[in-house]
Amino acid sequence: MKVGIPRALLYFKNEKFWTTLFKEMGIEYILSPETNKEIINDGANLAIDETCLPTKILLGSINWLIDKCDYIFIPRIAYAHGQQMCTKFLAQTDLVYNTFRDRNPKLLFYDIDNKKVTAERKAILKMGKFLHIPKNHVKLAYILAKQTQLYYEMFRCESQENVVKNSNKNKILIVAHAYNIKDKYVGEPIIEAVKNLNCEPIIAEYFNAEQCIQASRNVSKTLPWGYNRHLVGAIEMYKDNIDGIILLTTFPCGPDSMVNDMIIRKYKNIPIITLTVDTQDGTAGMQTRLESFVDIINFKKGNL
């Protein structure tokens, strides 16, 4: 048996967890390629116009995988950190199945449909049962996968906090979801552009999720999306340690458009730039805007 994992959406949030889980369960997996123009074009052709870019990347990745494996792994996750998710995560199994219904896709998924902390574990056990893997084997694989993901996130957070404390460069906080900032087409060019401007890119996504979500309540007690709370909380926690903020989003994300506006209104004393990536131009033309943004930061600090 071979399971295909699309390199899109929640893969970037759960990479270590998912790959370790399948490895420890003894299941071979294959990843779709990093995002490229072919995958984006395929996804755009399969999606309706109003579909957001990350979902188009998902569909393009599945199009690449569908004939190369026995199952496509598409989990349905309705809640994260006790908060409701964006509808694309709730509906992605149905979206994928109906988009590719003529090719009779075989989907493998787990379903987290409530806020209970045990929901994920129960969903993984149910998936293991479907795969005819002994329950004790699945339990052990789940524990090892969670530990691997946790250690990875802890190391990443500690490393970045050291950069925040010790770097003498302009520190630019890039506020973007994991599936944007870690995507080769969407986020990687922005990170490299910031580095080329002799600034330190600080990734909001890499800070401790629980601490950030708690801090986000100082900004809004009613913000409904857990992943957006993580990003807003990172700004709140590190606002005194950064020199500027890049709000990196993809077209046409509804939650981000609302949250980004709230951030701009809340943090008026920090230079902020919004960058929106779409299927047509990607990050082309953003270099000049980033250069001007860094000039504004240097002027504000009296270095220009």
Contents of the next structure:
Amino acid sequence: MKVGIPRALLYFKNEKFWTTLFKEMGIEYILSPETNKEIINDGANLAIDETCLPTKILLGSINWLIDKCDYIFIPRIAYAHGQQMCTKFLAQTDLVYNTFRDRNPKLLFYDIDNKKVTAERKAILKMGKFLHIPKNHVKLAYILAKQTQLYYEMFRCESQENVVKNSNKNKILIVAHAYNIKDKYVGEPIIEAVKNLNCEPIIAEYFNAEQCIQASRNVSKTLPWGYNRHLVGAIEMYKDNIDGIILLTTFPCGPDSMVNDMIIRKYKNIPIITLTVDTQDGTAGMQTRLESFVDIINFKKGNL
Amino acid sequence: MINNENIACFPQWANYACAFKYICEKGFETKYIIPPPITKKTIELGSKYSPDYVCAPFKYCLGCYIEALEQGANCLMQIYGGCRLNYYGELAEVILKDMGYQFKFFNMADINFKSIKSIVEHFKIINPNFSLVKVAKSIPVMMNIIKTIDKFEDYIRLNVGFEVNEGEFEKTYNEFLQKLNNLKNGKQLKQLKKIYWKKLTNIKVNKPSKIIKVGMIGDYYTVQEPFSNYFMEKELAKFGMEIHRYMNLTNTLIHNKGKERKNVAKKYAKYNLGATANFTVAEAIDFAKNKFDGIIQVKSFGCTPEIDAMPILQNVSKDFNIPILHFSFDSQTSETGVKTRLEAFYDMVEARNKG
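Requested next: the structure of the form predicted in complex with the partner chain (the form predicted on its own having been shown above).
Every component of the complex follows; first up is the chain already shown.
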């Protein structure tokens, strides 16, 4: 049996967790390739026009996977960090099934449907049962996988904090969801562009989630989405150590459409630029905008 | 105790303003102003100050708030829900405060419904000296107002396309709504309901034996607020169609059939899709099973739950062989475009009927 993991959306939040989990359970898996033009085009053809870019990438990746594996791994996660998720994640299992219905997709998933801390463990055990893997085996795999993800995130956070402390370059905080910033097509060109402008890109996503969510309570009381709280909290925690903020979103992201406006209204002293990525290419416009953004930062610091 | 300082206001939403007015004035003993009817200016104001690609209902709400604040309202209210609606309140509050308005904000997303203390504290925003007894007494009446409105509107939707004297339904119904605005108690509501139900049912209609039946589905706000769907129901009635709509406050807030609806939708959507998407799917299946001639989905641009429901609707359409027309409204939709598409839809449905 072979499981196909689409390299999109929640994969970027759980990469080490999922891959270790399958490895430890003794299940073979394949990953879809990094996002390229072909995947985006396929996704755009399969999706409704108004769907957000990450979902199009998801559908494109599944289109690539569907004939190459027995099961498509597409979990449904309704709550994260004890907070509501964008409805995209609630619907993605049904969405994928209905989009590919004619091709009889076999879906493998776990379903987190409540806010309890134990929800994820229970869901994974249920999935293990479905795969006919002994319970103890799954439990062990789950613990190992969870720890791997945890250490990975801790390491990532620590090394970035060192950069924030020690770097003399202009530090630009890139505020974007994991599935945007780590995507080859969406986020990576922006990180490269920032580096080429002799600035230090700081990824908001890499900071510790618990601490950030705690900090976000000072900014917004009713912000419903856990992932957005993580990003907003990162700004709140490091606002004194950074020189500028890039709000990187994909068109038309529901949560970001509101939260970005809130961020711009709350942090009036830090230069902020909003970059929106769509299915169309053309990074030349973004390049120019980023250059003038860095000029503004330098001007503000008196370096120009 | 009566509070003379606060003037409460909830954004314009279908014809429910009189129900909100009743609970504020009779329950909380606070003045309430019904916001002016939505016009082009409302949505222009709302779009001007809203983020670019936020969903259209937010823009309508913001426009309504601004117009109400100009008229003297100083205690705004917002509800909560399963999607972006949860964040409407706080963002609108920050935007309006940045614009320089002074007001209080009653945000239901902020209430912890598990703690009575939190509920009472938030109610005190509307009136610091509110009486819990009076609020509790006025709630059943408010529910009755909503139920009456929905019952009347359901009847009108089925018959307005076939009235003999044009405009009679609208005239009678508007008269009823005017009287509801100054409602004194539950008893008066009962009398009014009796009188106007008789008047409505006595209006002459001429229904042919074979009629075209159309079902309306869509996101919570757009399907209910006629301005935001370009008076779709009125346009459809002009073609002489019978319009069915399940989504209203009675069926969602008062008698919530969420579970039952989810079961209906189960074959297509196993899980909760978020917000009202399961309702949308379930209604589409119901309409299709009852041999309707067509389904129209209206939604605001970028409404995530409804977008996720669309591939499912397309499958329903294929399986039951029923046409579904999708409309996506933003602040900048052209009226003629909507009309043309409706005409084409009508022609297609009629041709299918004959063939």
